[in-house]
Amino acid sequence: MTSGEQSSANDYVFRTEGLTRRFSGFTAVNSVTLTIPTGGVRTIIGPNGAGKTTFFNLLSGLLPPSEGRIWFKDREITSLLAYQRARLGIARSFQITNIFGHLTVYENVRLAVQAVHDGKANFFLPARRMGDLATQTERVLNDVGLSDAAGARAENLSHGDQRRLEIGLVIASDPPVLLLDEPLAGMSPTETHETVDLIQRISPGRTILLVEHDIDVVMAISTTITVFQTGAVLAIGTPQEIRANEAVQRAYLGELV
């Protein structure tokens, strides 16, 4: 599916039309018209300053556009705030790990699970509620491979485990769409391998939008790749198509060859 292509609500998760964001005269995202199909790992790549994270912030509602429109499935969401988009099933992680360091891994996930069901985080619950929350918390911990670390304080985890915990907090709501902004940043090779495995485990039944700089990982796990350059879309295609694209090769100085 190519940039600007029209499709039914069942075919895409996001569609943008002329999406633009300016900061004091600097255009970070420049009139992007893009359709992001449903399902798979949809990766956005590009050099620093290409507009990738700003584009994520526009999709998730952290920033309003200067111009343009955004649709999520069959609904226009241009004016919706971030929490309203989250309620539609759009979940987002960040470049900087966002967890409660003084709480245990289990407590972090339990509060995320509880917030989904109660709309708030509260340690003081009736006994009848604790069983359901415990079951769901254990499921999330198992999904992200942190069951053995449930009792550890989050601040004492390795960087890779902290990033996986953050993904656990994000998937506590079982979102159909997950935006991951550079989830592998700062990881060792072992941590990278474990986190890639996690992304692949949680991808079935979801659409994962990924911003990532590790080209080897991008080529290995992506269903499609969108290349940004100076705030605009340079190319869209499968990993094989992107690797063979001469314009992309020039932009990356041969890194993809």
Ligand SMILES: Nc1ncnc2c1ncn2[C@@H]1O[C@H](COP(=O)(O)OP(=O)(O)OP(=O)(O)O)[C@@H](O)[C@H]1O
Second form
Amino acid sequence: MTSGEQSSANDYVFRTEGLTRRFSGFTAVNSVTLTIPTGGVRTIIGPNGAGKTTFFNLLSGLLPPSEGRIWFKDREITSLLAYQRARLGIARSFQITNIFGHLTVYENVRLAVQAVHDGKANFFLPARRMGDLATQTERVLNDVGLSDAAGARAENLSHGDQRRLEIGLVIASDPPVLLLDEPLAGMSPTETHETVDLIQRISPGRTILLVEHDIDVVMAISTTITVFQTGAVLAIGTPQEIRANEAVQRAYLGELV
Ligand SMILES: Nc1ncnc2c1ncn2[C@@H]1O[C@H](COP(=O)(O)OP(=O)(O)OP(=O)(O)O)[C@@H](O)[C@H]1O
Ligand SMILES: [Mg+2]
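Beyond the form predicted alone, can we have the form predicted together with the ligand?
Time for the whole complex; same chain goes first.
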């Protein structure tokens, strides 16, 4: 991400200006002006409570800002609701509770794909992105590595497989922009490795916004890293630049020195 002001609409997915969110007097996101370029894995890191999830909620429309403005490509979306932003192709991971436990993995993915076919989720996406229902369902299952588990009831999956199914439900609509908030939380090393592979597999042709605490993973897969601290942007740069940034080391990455 860069803080450049001159980007044209095709260069970025999101642009924020003075974006602020307060919770009864407490400022969780504090006047963030940021441009998030198109493509790549754009990661946000920062200590607990830095405002990362709140920032995601502002981008996806789950929360309205207290102040400031947001653009998606060339369109101002500040006052659009979450479902309207989803229709523009902004998808975010849901909680596991959005998985239908009593249905099979295949049925869960098919329902998510079908929502797109019915025009409920991504009305504005070109039809060529959708394809045939069964083909698209199988493609998603393959992408998330759950083809072999297609017939299993979702509630019987391991935690890691449920998180991958969750990502499958997000990519079912083939969204150009994905927001993933701590997709590796609670995963075993093997599950983490598989999910990192998955994120890399689904990233070409998309922009992935990632919030993640696993710093080794962050350094390995991020195109750029934005460091949040107390609701504001402390630093932006490539993994190498962030690793070398003294303010970041002092505030957050001391263990990397
Ligand atoms: N709905 C809310 N009501 C009141 N305070 C909130 C609310 N949501 C977040 N906060 C507060 O805003 C601050 C930022 O929270 P946020 O969840 O955005 O942090 P985070 O960077 O995602 O942290 P973590 O790494 O722990 O997930 C925290 O102090 C949190 O307690
Ligand atoms: Mg969070």
